[in-house]
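To begin, one chain is listed below as structure tokens, in the form predicted on its own.
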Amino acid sequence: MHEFISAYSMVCATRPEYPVYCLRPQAVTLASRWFQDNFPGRVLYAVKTNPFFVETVAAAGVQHFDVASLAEIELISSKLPGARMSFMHPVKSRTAIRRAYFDHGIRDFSLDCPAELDKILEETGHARDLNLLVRVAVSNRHSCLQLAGKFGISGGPAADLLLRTRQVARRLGICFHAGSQLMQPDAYAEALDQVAILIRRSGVIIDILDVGGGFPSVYPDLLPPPLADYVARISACFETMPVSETCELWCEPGRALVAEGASLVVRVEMRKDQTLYLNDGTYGGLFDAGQPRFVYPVERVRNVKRGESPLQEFSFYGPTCDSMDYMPGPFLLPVDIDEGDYIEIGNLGAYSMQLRTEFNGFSNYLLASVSDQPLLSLYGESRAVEVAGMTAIIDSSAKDNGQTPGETQ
């Protein structure tokens, strides 16, 4: 993988035919260290977010991984032997459970129904050294991406499952997921209130409380409160929870650790009025720009001064023949952008590389390492990004200037 100062220097040197991920491992290191320094418990990296960065995260101090499949387990075992893994997918195959326990030494398993508990017990030979976490359903009302509905148990059935699991687990935990890209710290407070009611109803003592993921990144139209506010809210609620003094607090950040770790450089293949046809799209690295309709920070890759050309709103189409390969934006770019221009699309370190498909044969992409700052950042210096008539400049190098990570200037 070649190294460049910036996306601009990469484009000048290579004029790439295919989309190029510009990787910034230094941004992932900064975010990982922030969580290690500030979260008052154990930090697990959600591997599904981007397996490419597992070694970067580990080098920054995160040694515990949330895995969701046998493939992810084998990846961590091969790259980071000795790292702790927690199998946090609530529905697992029998083979995956058996191999996780016997071949990879995993002792942490999540579940959300009696049938899954039976499956775990049967495939581990009714082991007595299991740490079992019951996934409970909580509100997702503060989430940009709803994760409720598929997993989670609540009410009387949840209390019954906790009581039964307590009888067979070495350590009992509760886990939940309040959604993805949470824009309010109160999301965790509300979820923890629900968990507290459930604990009292079931009468069990829990050893692990896992608040899941949901910690946000920053996008032009999604400027979250300071991350320190999320941690403070969780810490305050945890102090009042009906748990033992030795209960461990866990979290599973994914997006918040790696979103700033990559941008994607694409090429304009055609312009039709205010719509740009790109060489990548929703079936490639821009799924979240099409389905959840995230507005990513964008910048034309050209050696011109900022503000030299007026800006206007554009939408994007990807390269496939499918009209659903559409990204409405709005993405603010120079009015004279045209075929052959390159665009850097920022903050794509989370999920983009993992959601790519081979549809229509548009599956090729390249990797490059760059050393400049992300377009937007919650942790370090950012480049200014204008979107829909507003300029968002995030500078959370609070440790140098007295601010808290996530504050806007």
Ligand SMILES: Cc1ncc(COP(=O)(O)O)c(C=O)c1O
Given for the second form:
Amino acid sequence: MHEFISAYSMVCATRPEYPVYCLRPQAVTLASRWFQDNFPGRVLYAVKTNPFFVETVAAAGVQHFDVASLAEIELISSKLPGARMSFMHPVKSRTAIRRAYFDHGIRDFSLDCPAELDKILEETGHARDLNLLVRVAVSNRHSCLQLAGKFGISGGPAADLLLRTRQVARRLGICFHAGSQLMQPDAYAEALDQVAILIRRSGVIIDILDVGGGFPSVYPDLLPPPLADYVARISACFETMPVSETCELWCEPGRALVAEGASLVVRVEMRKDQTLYLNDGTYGGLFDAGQPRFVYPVERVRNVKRGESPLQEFSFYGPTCDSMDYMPGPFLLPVDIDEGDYIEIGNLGAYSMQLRTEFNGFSNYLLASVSDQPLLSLYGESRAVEVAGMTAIIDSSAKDNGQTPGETQ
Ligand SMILES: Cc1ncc(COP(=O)(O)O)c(C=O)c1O
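One more: the block was the form predicted on its own; return the form predicted together with the ligand.
Every component of the complex follows; first up is the chain already shown.
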């Protein structure tokens, strides 16, 4: 992979025909270390977020992985032999359970209904060394992306499942996901309150409490409170939870570990008024800019100081024939942006590379590594001092060095 100082030097050197991911493993290292140093429990990386970074995350000290499929399990087994994996998909195929247990030594499985418990027991030969985590339903009201509809059990059925699972598990856990990109630390407090009620109702002893993912990244219109506030809230709640003395606390961050690890450089193929037609879109690396309407930080790739041209709001179309290949934004870019210009779209290390399709034949993309800072960062210096009208927004982030954001190069 070619290495460049920045997206600008990459564009000058290659004038790329295809979208290019500019990878910043150093940003993933910083985020992973922050979690290792600050979360008062085990940190599991949610591999689905971006499998490309599993080795980077591991090198930074995260040795435990939340896997969702046999393919992810095989990836971790081959790239990081000996790493611990927890199979946290609540609905698994029988083959996947069998192979996870017998071929890959996985002992941690999640479930959210009695039928899945039966399946796990049958396919592992009624193993007595299982760590079983019951996925419970919690409020997702503080999240930008809801994960509440599909998985999770609550109320009386949850209490019954906990009791039944306790009888067959070596260690019993509770896990949940309060939704992705949680904008309030209270989200965890509210979820843990619901879990405490459930534990009291069922009367079981819990050995593992897994607060899932949901830790935020930063986007122009989504500036979360400092990550330290989330961890402090979880720690305080955990102290008062009705769990065993030796209960382990787990978390499964995805977005917060890798979002800053990549930006995507795209080219403008056409401008029509305030709409830009790009060479990548929602069927490529920009899925979440579509219906979930994420507004990513953007910057025209040019050797000029930011702010030289006034900015105005644009929306994007991707390259496919589908009108749904539309990203409303608004994305703030120079008024004179036009065909042939390149745009760097930041904080796309999470939920982008893995969501690409071949629709309309636009599947090609390239990888480069760059050494500059992410456009926006919660952990270190940000390059963007003004994004979507906000100025120097990152002062109160997780970073503890007191630096103010740097100037754009
Ligand atoms: C079970 C599980 N854990 C963790 C994550 C990571 O979530 P996030 O990226 O919000 O941290 C997900 C994402 O869907 C998930 O399904």
